[in-house]
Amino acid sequence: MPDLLAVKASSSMPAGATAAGEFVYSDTLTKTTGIKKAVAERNNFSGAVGSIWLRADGDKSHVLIGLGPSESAGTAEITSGVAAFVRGVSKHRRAGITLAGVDGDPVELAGVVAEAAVLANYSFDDYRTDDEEVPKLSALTVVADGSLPPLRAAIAPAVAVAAEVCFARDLVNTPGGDLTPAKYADMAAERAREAGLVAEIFDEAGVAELELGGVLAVNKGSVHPPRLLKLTHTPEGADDDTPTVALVGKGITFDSGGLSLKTPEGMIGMKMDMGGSAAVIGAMCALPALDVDVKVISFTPMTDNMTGGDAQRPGDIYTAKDGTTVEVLNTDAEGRLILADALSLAVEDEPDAIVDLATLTGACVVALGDKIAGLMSNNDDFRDQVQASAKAAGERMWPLPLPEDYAKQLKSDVADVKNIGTRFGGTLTAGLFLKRFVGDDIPWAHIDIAGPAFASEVVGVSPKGGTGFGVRTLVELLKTWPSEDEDDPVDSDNSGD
């Protein structure tokens, strides 16, 4: 993983900085810069959201960054504004933002600039060869007035989740025949330990020893051996007493559909059928450093979908961890087998919630497009909590419903369920087969990033491919988690459905 942005606080710019932003309001932009209008209109200039004006000034420039109207300016007009500023001064080496002018409190604001500039400053450059370095900027500072102390410690967390929402990305962008459950499983563990994590590695044995045999039944047409990553965040002084919760990804490393072959079309930008497992892993690593109170398991299934001869063959029936006997109508459908096995593993931890991260079906993009997760629940308090903290973490989340009804299109003659619906619906009854490994005793929350995992474009902090959505959500989530001196966040009998 490249050398990720340099962030820290000052009380002034510094003179090393070549490239200086300031933020301003689209209504006071006049007021505030001194700026004629009529000169800001020929420079095509206004203050709208996420846009810039460089103004050099021999070797420097200094760059307005507009934050919209000042009554509608919040977090992710900042965010936007960050991010086209620092794809604006990607040829400048360092750079500065001053907050000065800005409504809201510095420490804050510190923590939103820094953690936004590192994910835009981001970019994927393993697989280059050629001699042209991709410019972007080393050194940020972030310049504010006050005691610095209180900046630093603001900033340090920021960068920490970027950091990791980095790292995910990498993961996604990394080619499926590079990144095999083997190799994956390693480059996670290490990083994890690094962190702080105590990182298991299960591998073809001990995945058959834990009986996981929707793994089993995917890996069979694979040359690659599957894994199972578990990690564990236990908060120190943790006790009995102390919440926990489970976290589950799909770690498909490459998808071809199996026998059930996807078209070449479709099997493009199959690399990032494990951002789900990214997320998770992305999100474990970060708890450490922002002393997280509560204990956290993750479980991550590894293995690539492929069509070798002894592949799983529509028709064929499985037994899965819990027991359930599963009819394969669809070997494209893969993704809940594997996750129902980890599922199962994390209701046997009886943990106080499940969130599992997935991307999962292509029904979900038609329904939601591709900037947008679904977001299902067996518990209508834990979904608002989930969602809320999506919301505080600016990536977007639309709940949808699971439908007992729609259950029935799962019934099989031959087994106890099938894996695959009608052709509509589709994410619906996929929410409703995983729900059926979690019941209705643990609240869980099953997130679809099937849209958003992968970008066709830059957009905002996100850049083209791999894009580490879920992170920030789960770090959302699990660093608010209410103590145990307050009350549950959930209410386990409050059905969703």
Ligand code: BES
Given for the second form:
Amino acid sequence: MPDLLAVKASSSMPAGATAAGEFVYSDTLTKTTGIKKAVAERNNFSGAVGSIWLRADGDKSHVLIGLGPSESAGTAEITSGVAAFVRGVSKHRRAGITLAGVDGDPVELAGVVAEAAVLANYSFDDYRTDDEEVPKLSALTVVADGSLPPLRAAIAPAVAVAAEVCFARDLVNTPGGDLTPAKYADMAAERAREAGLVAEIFDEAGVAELELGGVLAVNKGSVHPPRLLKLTHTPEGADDDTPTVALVGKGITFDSGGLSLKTPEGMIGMKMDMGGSAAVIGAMCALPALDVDVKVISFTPMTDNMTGGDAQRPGDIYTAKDGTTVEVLNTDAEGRLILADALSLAVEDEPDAIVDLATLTGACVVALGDKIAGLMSNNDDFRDQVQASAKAAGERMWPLPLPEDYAKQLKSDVADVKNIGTRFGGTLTAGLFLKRFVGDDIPWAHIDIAGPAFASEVVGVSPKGGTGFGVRTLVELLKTWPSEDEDDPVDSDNSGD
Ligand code: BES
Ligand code: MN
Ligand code: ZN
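Compare with the form predicted on its own: the form predicted together with the named molecule:
Now the complete complex, all chains and molecules, led by this one.
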């Protein structure tokens, strides 16, 4: 685990904070700071969103953090300001940010600032022995007027969620050769138990006993036995009527494509193919600290997809958990095979809703680019709730259809179903394959995170590499579900933001 930023609350800037940040709006810059516009501009600072101005103040730095025009500055602007600040002052060990001067409830702001700061301060240096270790802050003080306990009460859960996002990032960044299914399940179970969840690991024999045919089929080419990790969050006072959500996540610890081998370029980055499961595990681990009052169970199947001597061959047929026979015509369409079994397990528990996350298709990246996830569902209301949660969490997601007539592409000549459709609409046929195992009775959402699970550049609080995408959406959904007003339409802004 990385050293996470310690976030404190105080009514004054601590003497030890050698970088002190202050938010400014572009339109009131002169009024609030006394700095003339021309002077600021000569220093390339206009108060624009996500820009900072470091001003030497003796041996300290006084830092102005731009929020853009006051009328449009909100959570997103504060988040990108904090990201710029944390990165800009990373050489200082201790920093502070004052909330004075920002419109809004300081308690709410403290949570936003704390979460953004922890997320932006992240770096993955488990494997570095050189001196290039990225400098990081070790402590940040949020300075605000008024009583401190409410501030602390807002900071603690925000930091808890951010820490789990960082945990998910670490898992994604860990090389496939090191994060074997056994090690992955052990690490995740240990953290889950520390967080207060019940964790059960099913080893190869356990997976066979559960008849997870898809997990076993994908695992045939590997020397590393598979795992299934089941986590349970039971809120205090729960009974049989407590609403239950099941989460499912794809845990392919490395995807070579199997015998339908990927190209060298296509294989780079495939250590991230467990990003869906990492997001699910991260979100689960955050729930006890947030007092989420719904019951949540998660199923994360884990295996790599390799080319060993007994690897499944194109044309092989296996029997899935629910009895469906599946003809595997492309061994690189492996995610849906392990997810189908995990979804069947989830359905057996009769939850009130199911959400799965998976780095499932390259086609989704073609459709939406690498920053927006695809969202599919068998229930429009539930899909809207998931999308609203994503929006509130600052994660970009956009709906895609599950056209029933496309499902005939999955008809096999010899088995009940085959695992690929035509070249076109690959994200939708993957979604339709999964839908077959969920049915229509339980509201279900499928989130294809092939693009946003891993980043090629730093954007805002998101680092290069594993992003932890999905943790915050799931947490937001579980905090607010089931919603009272199911018919509330998601607003019509279609930027994907
Ligand atoms: N893990 C990949 C999908 C992927 C691609 C994730 C790029 C992240 C970035 C998945 O297992 C896969 O290989 N899908 C195939 C499906 C095809 C064979 C029907 C794909 O997208 O090419
Ligand atoms: Mn694949
Ligand atoms: Zn894959």
